[in-house]
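Take a look at this single chain in structure tokens; it is the form predicted alone.
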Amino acid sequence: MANLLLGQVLSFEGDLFAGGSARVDEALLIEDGRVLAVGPAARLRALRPGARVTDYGRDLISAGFIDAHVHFPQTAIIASWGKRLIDWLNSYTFPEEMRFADPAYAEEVAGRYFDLALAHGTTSMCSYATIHPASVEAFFDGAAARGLRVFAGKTCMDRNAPEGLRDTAQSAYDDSKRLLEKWHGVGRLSYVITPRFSPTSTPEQLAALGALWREYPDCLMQTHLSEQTDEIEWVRSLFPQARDYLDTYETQGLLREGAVYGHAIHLTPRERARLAEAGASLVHCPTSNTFIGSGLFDMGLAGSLRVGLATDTGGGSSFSMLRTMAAAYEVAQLRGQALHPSQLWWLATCGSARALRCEDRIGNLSPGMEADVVVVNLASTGAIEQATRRAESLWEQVFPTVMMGDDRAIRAVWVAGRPR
């Protein structure tokens, strides 16, 4: 049976860092797990008289977030006190990420951060597993029992970590290629070739997941690229033949399109160049990014890459995209650099939608597209419905929630076209 959403409906046409604008509808119209249609709530009825009607007065109807750069393994450690990136790994991830060997333990946690992040308005995620294939399977599982649209690859380390998290260049490979023969494809799920960071694997193997990636293109490929000074220090010791932190990938054969980099804040002008040059994609993470303290993103970076949008759980302090967007407004003004609310709810949906090159399938409400939606109060307590009282437009109704909103403010979800 088809379904009749009422409330303001959003949607945008083109993107929205290049002349791209919004829109508002009155009605979607869903069947069959996809987007049938946007527009008059009358037109709409009349194409499918027997449609079941939720109307949702004057929340705001939106393609479900997509959090483009998430380690589910850290759902646990969210919020632990740290002081830099590498104290933080040794001193709270990696021991967590321990604990991964066990397959119970991995069941356990993946489900609780679906939960979690679809309490949030979280539909879809690109996410780090650990070196453990059991967790990978149980990410997959975890997500397909939910009918999500998920991204998600082991983890490859295989030095600059304890030894219960390391793998080999060869073992790396053999794990990547038998999982990714297993689940990419199936379903909504994808599997994206995942070294940690430079730092944590060798050149041997990164060449060896540049030789996987090279044997299956149509998968993403993920991995951090220049989050703190001190890193790109290290890799500079680490990779002394290396131009920068960028050619520590590009050499062997991690750059092109389908890369997409976690957090990039210290790029250098070449480093620059090449990204837009191969089509690869950036993801901001502002809340793990003051949380630790590693710096301020360009967002002008959106004018010539496509860049998506993360909460970088456990780094982040937040499984919110609205905190996200939140602390994304934020840091551009630390840099001068004003950011529409338009422009902040187009990264958190249609912009890691492209980040993630699936923007063909979800992260909009326009006919043909995976009916993921998230339905938004817009006044969800009482300080951000006394702000919204006053508004003139729509974005200053939705930028309060933006602002001030959680999980309070998330009144329905809707996967595939169907009520969480």
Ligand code: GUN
Contents of the next structure:
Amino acid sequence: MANLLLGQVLSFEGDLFAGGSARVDEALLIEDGRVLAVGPAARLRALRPGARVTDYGRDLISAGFIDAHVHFPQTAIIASWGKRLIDWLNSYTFPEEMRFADPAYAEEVAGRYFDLALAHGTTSMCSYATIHPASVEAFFDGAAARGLRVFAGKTCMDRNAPEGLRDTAQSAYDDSKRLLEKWHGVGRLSYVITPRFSPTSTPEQLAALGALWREYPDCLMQTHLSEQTDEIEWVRSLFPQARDYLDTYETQGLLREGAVYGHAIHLTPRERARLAEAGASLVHCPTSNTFIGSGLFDMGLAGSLRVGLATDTGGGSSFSMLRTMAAAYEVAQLRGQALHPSQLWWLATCGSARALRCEDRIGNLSPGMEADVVVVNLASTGAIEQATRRAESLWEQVFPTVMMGDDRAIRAVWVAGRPR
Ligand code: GUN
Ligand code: ZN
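Okay, that one was the form predicted alone. Can I see the form predicted together with the ligand too?
Shown next: the complete complex, the earlier chain at its head.
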């Protein structure tokens, strides 16, 4: 059965960092899990006279948010105090990830994570699991039960991690391959080859995962790149032959289209040039980069690269892509750039979809796209409501929600054409 949603329906044409534009329509028509049409309410009613109508008034109807880099196993340690990256990993992250040796715990946290993400309007995500294959199973089972389009992989680490959180080059290859063959392309699930980052993988492990990626070239590969200066120094000492951090991936076959690098803050000119040449994607994680004290991502890169937006939960300090847009705005201001609210919204939807190379399926509301939808109340708190009273344009109406909104702004979520 068709569903007709009335409100302020937001969609995008083109890249908002390269001359693209946003548009607003009165109505969205959904059928069989996909967008059938966007346009004037009367025209869409005529297309499907029997459609069930839901009137959202002045609410904004958008493609669901896409969180392009998250660690679902870190759900419970979000907002852990006082550490920078390496100490934060050793003090909080690794002990928590150890608990995922228990499949029942993995299942419980995966469910809790999905429910939190959906409550915040996030309908797709690209997640790291832990080194335990059961954590990948728990994540994909939870996503499939909710009908979500998701991306995830087993995190691989064969050094500089505690006993119990290390695999080997061979077991990382074997486990990743088995999980990939079981899950990749099943329904809305995609497997992502996932070396955590160069400090926790030997060159042999990176090479093994590079070889796996050559066998399955349509998969994504995700990892971390140049997040903190101490981390970069550490990489230099672990890989004395490498030209730079990116080179530790590049020489092992882990740089090409479909590579998705989180953070990518402190890049050299060579790294920038190679990333663009190779067609790689970067993911901006602004609440994490400020919370862990990593640095200020250069949004200027969006002109030459696919750039997505992400919470990086639990390094990030929120499950909300609205809070994440606000942080992206503030970080850009600190670099002297004012991002337009339309660009922030585009990053959280289309931008993340492009970074994950699925922009032909999700991240926008145009005919044929999968109908993952978030309905946002643009006056969800007293502070936001009073700030919108003088708004003369849609974006003046939206910006207070971008800067001050959270899960209270999420009126409804639709997944694959069905209301949650
Ligand atoms: N670098 C390697 N692992 C991690 C992680 O779990 N979170 C963040 N923010 N950075 C990392
Ligand atoms: Zn991360």
